[in-house]
Amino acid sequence: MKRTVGEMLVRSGIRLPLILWSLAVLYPIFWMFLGSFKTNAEIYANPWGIPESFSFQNFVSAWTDYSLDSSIFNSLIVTVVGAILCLVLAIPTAYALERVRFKGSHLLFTLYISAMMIPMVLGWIPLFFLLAQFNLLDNIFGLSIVYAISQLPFTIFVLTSFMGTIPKSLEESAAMDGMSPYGILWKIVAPLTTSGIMTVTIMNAIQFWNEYFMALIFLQSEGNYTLALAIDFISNEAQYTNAWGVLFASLVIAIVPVIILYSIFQRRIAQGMTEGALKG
């Protein structure tokens, strides 16, 4: 009896602040939920409430009065674009630097884990010089490539961990057969190591999603803005105009699609994630 008190003792020490932090966390979303539904009378009224009736209008205007269509779109093709090509381009890297043994083969892997330790601020100003010389400056498609590259040492770090588990007699086999080395890279390596290509294409579309500050920098005029840019831009007009209602439905609209995302892959994405350490 003791045993099983203390037990339980135990586990309420351990699950009792989770919950309570689980609370702090959720509270905040759950009020911005209701905030969309409420006209700004209400939201100043009885900010804290149930909304007297559930009106979409708030959404409408976010949708009609903001252009938030038009943001959407362009979060969605930089999403998508710099997910493919972070692939595109860490997939033959990972391959390279796990199986092909060259010279400084152990020295260029090393430089790209240490890029991960680098913040990415310290490479902003460069990069708008950069971009601004290719004519890519305030161009979506400018900073797809930005994030895909950003994202670069992360997504080669998780697949190396996944192909260095492959039988190498497998790509032996493939090759004694005839099958080029691209053949074998994208014929047996990669379908082998689906679940860490889902594990970081899920984690960097959530990231290119979300992010905002690259955004704000290479970004200029109002047609390219993304998402975040577009929230931005309803927040500070909300200080003047009072549209607290249509924020908050802005915000609902940006954060729906990643909580479902997150939902539908938790458990590859955790899964994932355990096997790439287990198996790096």
Second form
Amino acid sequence: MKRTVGEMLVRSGIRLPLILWSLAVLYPIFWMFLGSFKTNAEIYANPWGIPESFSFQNFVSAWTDYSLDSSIFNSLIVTVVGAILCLVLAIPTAYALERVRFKGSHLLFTLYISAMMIPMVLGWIPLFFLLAQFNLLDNIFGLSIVYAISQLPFTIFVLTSFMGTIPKSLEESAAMDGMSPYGILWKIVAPLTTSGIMTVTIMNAIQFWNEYFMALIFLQSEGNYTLALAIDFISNEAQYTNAWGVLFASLVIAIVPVIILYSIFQRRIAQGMTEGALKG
Amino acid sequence: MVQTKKQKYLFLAFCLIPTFIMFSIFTLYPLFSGLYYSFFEWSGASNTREFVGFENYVKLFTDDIIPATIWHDYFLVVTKVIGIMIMALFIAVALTQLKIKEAPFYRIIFFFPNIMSVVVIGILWMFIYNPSLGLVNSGLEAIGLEEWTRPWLGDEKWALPSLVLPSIWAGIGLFMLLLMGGISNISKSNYEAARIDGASEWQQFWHITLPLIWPQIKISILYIVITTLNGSFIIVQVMTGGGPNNATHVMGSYLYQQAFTQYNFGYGATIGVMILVLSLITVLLLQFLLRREKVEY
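I've shown you the form predicted on its own. Could you give me the structure of the form predicted together with the partner chain?
The next block holds the full complex; its first chain is the one shown before.
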């Protein structure tokens, strides 16, 4: 097909906003990386340009002066423990809801799903005192549990839809061979759901790694800060100390794992999020 | 399957009960308990909890800041819905209908902010709005609009509108994908038939694309509304903390301030009940308003 001049104009007219928006997305992120290599003096003199020399001083300083190492460690623990706990709790329930016929299964499923739409902020006040009673307040394992439960409805939802695609005949023939339902769940269904388990776990992990507000409420001492809290702390302090370079370095540290996960699992993440929204 | 009733129920119990207990303790109990707390005055220490009936609710209706926080929340809801839907729709149509070679590149870039931490987004944008170093003011100066420069987040009038752009920036990607999914499900024959009838690209958009992706549009709007009402306070907390002079407080950030910095836990819970009620009403109302006959060609 031959293109008319008018069509070409329309095409480039449509490209322009796309290119502009790409710049709007990429430039701040790119610039954050550049800023992390600049000295404070340079950030003031030349805030939006290329650094004159690349120095890792900000990263060293974030590590030593702001003990970002312990925050990274805390974030890792919360992410890993939260994601595993969430799976352990969600897989059996998702299987029972999807494959075992029982009275009230529909009601239970609806209960879990509607919890995705309820604003949890009301619950955080009692949860604060509940955690205090269990000695889990200001405790990264307490926070991991809260995280795991907060993503439970979403995880159950995604896993049931993945389990729905496994042919029933596989389970039936395993049962014929005398396998117990527990064996079927862990040795047949769970491995066949690997794709769903991975999708949901990557998304939960990103969620937990990024989370800020629950950490703000349920953690108190600096030693227990997750990365998001530590960054918020450095940011508030930078208003007075102007330690912008260190702040950028800590932002870079927070975002690099997400970029890496995204570049590997881009399709999975996009698919998981759209599916969650379609039902939510 | 070869198994007795008893075995089946044991297995069900194994699958469901531990999870449900955890869910009850950490989600259901706190929600109901929050409702109960709203009838008490409580500073957190256990011996001072005092039943006050509806006093907190009376306070809620007489508190001057509350109407402002509600207005701020709905301001964000409306501006975000309009901004995100227009841009996401434009991008989705451009990336699916016009054969742009680098479409996957745009898709990947535009979606990325959706998985960035709110802390990172908030701090990045605090810099963009920074009065002396920021991109916005430097840009305005560069094109000679110096009188437009202002301390965006420190200005009572401009602080709240300034929060809209980061929220749109961070939100577009997901809805772009949702709408793209809808558009790619539309059968090509619809467009071919329209073209034969001489319909322009605009007419095709209004009479084919839009009605056929109405379900996705409806879900997107609902999702933006729910996530904004349930979560707008996070970006507020990071970027302004509700200031300057309460000009950006939304319901959730006001709850946080009342409960966790001023230790009025009873009143905080009352604000929480208000958030719950308002967001439920809004969602029901929206579902009613957006209902529309399903279109099939």
